[in-house]
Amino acid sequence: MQTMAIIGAQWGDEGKGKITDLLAEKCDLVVRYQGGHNAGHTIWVNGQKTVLHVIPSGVLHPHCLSVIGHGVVLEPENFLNELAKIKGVTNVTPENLKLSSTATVITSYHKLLDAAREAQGPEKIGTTGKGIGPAYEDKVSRRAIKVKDLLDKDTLVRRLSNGYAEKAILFKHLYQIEIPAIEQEVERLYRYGESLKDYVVDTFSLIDDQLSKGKRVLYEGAQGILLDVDYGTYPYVTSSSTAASGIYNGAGIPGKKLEEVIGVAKAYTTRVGEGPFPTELFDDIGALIQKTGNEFGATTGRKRRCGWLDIPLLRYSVKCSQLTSIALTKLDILSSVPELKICYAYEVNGKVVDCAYPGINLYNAKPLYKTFKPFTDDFTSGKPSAELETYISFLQESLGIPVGIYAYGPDRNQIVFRQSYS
């Protein structure tokens, strides 16, 4: 197996970087195709806890090429701070860390436009403000500062005036804010790109070589199917591509396709923000959960809805990118809870619905819920209980794909394969 893929089978916070770290010892390159500093993988190595945002999850293992690409927007402040905590517990170095020098950056006007529109914008969509979705919208309007522009003054100069007076206007006239003056962003971002352009390649044409030396490639995704923007529950998504799509959108595969995908999915659903939730629990089981399970954003910090696992929203997550297989996680969470359900369909206006397709309108979603024994593992023997191993079959009948991999805690070493990745 040559190519593969990590991607969020809910919304976001599913346990992808632990998933990544673990199979990356398995694989030459770890490719982060969309996204920005939104996003926050956690992962655990011997009981040291590591934090990323843009890099990529197999930057821990030495012999990885960590690959940043096209598709994600980048912050030069952040990810250089970053980098600087990164190397604290790992060896990163130009070698093994490239930045596509296409990427889009997030410049101060995007951050700022991105906390003003949420603050006074009458509809919530639980933004982080952190400049992703404004960073984006200068892409696609092709007015978009590129990782590569930093590294030349005067190109830099005339990309960014091109759309400064629009902004201008809109902050001083609209959100009564003023803003940097060209001349201070440009010497702030011509800094930050004399910093990092020893990190910065074409990053499709090395993928491209890679790929064609029978290297192993891994995809990551940030965030998950349920925020893409045009597959995910709309408008309260993030602003990229999270689904298997955006692999081919946002950092290429050239002359391959997609051998596995594996999508990630907790035992039960959280949802941070807002947006329609089924199987949101606001009782106490699902303040257990919250509480157990310490659900909070490692980005925001955020408290996590929690819910139970919705099967007709992972059939849509499975048909929108094509997975191969779901890696399940946090199931220690559940072995505490006193009862157990899983939401096998929906009561939509009188009729059974067991895929959660776009044209469902999920505010009116009554879920329909099969109840399991609950199970009590601790996870010490190595082999499920009859319990835990009902609830996972009844995963993969439902949904028609194995479940490969199951995690009982935030470590390497409490995950267990049930299939093979090799």
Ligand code: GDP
Given for the second form:
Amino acid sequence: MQTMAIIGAQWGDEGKGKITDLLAEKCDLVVRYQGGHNAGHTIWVNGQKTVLHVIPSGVLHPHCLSVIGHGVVLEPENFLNELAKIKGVTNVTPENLKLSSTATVITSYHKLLDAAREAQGPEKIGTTGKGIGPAYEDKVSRRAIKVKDLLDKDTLVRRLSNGYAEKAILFKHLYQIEIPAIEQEVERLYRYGESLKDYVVDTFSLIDDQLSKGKRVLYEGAQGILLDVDYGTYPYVTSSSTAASGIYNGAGIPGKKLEEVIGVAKAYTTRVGEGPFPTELFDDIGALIQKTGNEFGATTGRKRRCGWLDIPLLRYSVKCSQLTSIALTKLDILSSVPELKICYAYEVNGKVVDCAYPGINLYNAKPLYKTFKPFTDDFTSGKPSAELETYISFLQESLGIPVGIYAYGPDRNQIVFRQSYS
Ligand code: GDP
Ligand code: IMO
Ligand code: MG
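For comparison with the form predicted on its own, please write out the form predicted in complex with this ligand.
First the chain shown before, then all remaining chains and molecules of the complex.
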């Protein structure tokens, strides 16, 4: 297998970082293709925790080339801080980390605008406040700054001038915020450009070249399919293409097809921020899962909303990204839950619906549950108990694809392979 993708199958935070780190062992390149530092991908190796935001989760493997593709939105200050931090953990150099020259830059006003809009409403999205949406807006309106523009002051001034006056007026009169003077922002961005220039390359050509040499590429998604700007629960979504289609736009798979698309799913469901969530739990079991699962966002520290596993949503994710297998995480958290349920379908206006197609109003979807016997596995034998196997098999049969991996703890080794992925 030469090309593989790891994509969140729910609303993010499914454990993509852990699964990417695990499978990076078998790959030559790990490529991020969308999103930005709204992502928080956690990896634990031998008791040491690493949280990555834009740097790909293969970075702990010295043989792996880490690539940040052109579909990513990059906040230079945050990137440089993350880089400095990871250099304390592993050897990262311009030889093994590459940043696309055409990735979009997140500027000061993107972050300010994100915060101002969230404060003003009326429809709050519950964003991470990192400026992601406004940066993608500028990209689509052709006013964005690309990473390569940071490397030439004249170009930077010219590109930044597009719409700067308009933004200054908007901020001043609508939000009563002064944005930095353009000269100040140019100086700031140019300084960061100087610090990151050694990492900047044409990543499309790089990936093309590596694929033609037979190298194995792993594409690491951020967020999850249900947060995709087109496929997700709009408007409560992020502003990028988080589904498999985003790989073609945001990095490229020159001349190749995706051979394996792994959807990462928690054994239950979580969501951060606003938006519909049919199986959300408001009772003691929800509180137990939230507490035992330590369900707090890796980027913002916000409490994650928790609920039962939702098959209609996962069926939809399988269709949206043509998932070929599932990596099921956090089964250990369910082993302390006395009663288990999976939502196998919804009742919507008196009809049973088994796939969460966008035409369905999720606020109006009543989950129909199947109850499962609890399992109390300690997982170390690598063989699931009959109860755990029943839980996993129900998911496999409902989705029509295998659970190729399941995880029972945050560490790299707390994993069982049911498929080889070689
Ligand atoms: P990502 O954004 O998809 O990479 O996921 P996050 O890192 O935001 O959140 C997943 C959290 O679950 C992290 O704290 C991981 O260390 C943790 N995690 C991943 N897999 C497992 C697992 O199987 N069991 C437990 N207990 N924790 C896990
Ligand atoms: P990883 O990669 C979970 C959510 C936010 C909000 C919505 C829009 O760690 O899984 P944005 O700042 O992107 O405009 O916020 O998307 N969100 C995430 N939720 N995991 C993430 O990333 C997320 N990135 C964004 O909470 O609801
Ligand atoms: Mg996360």
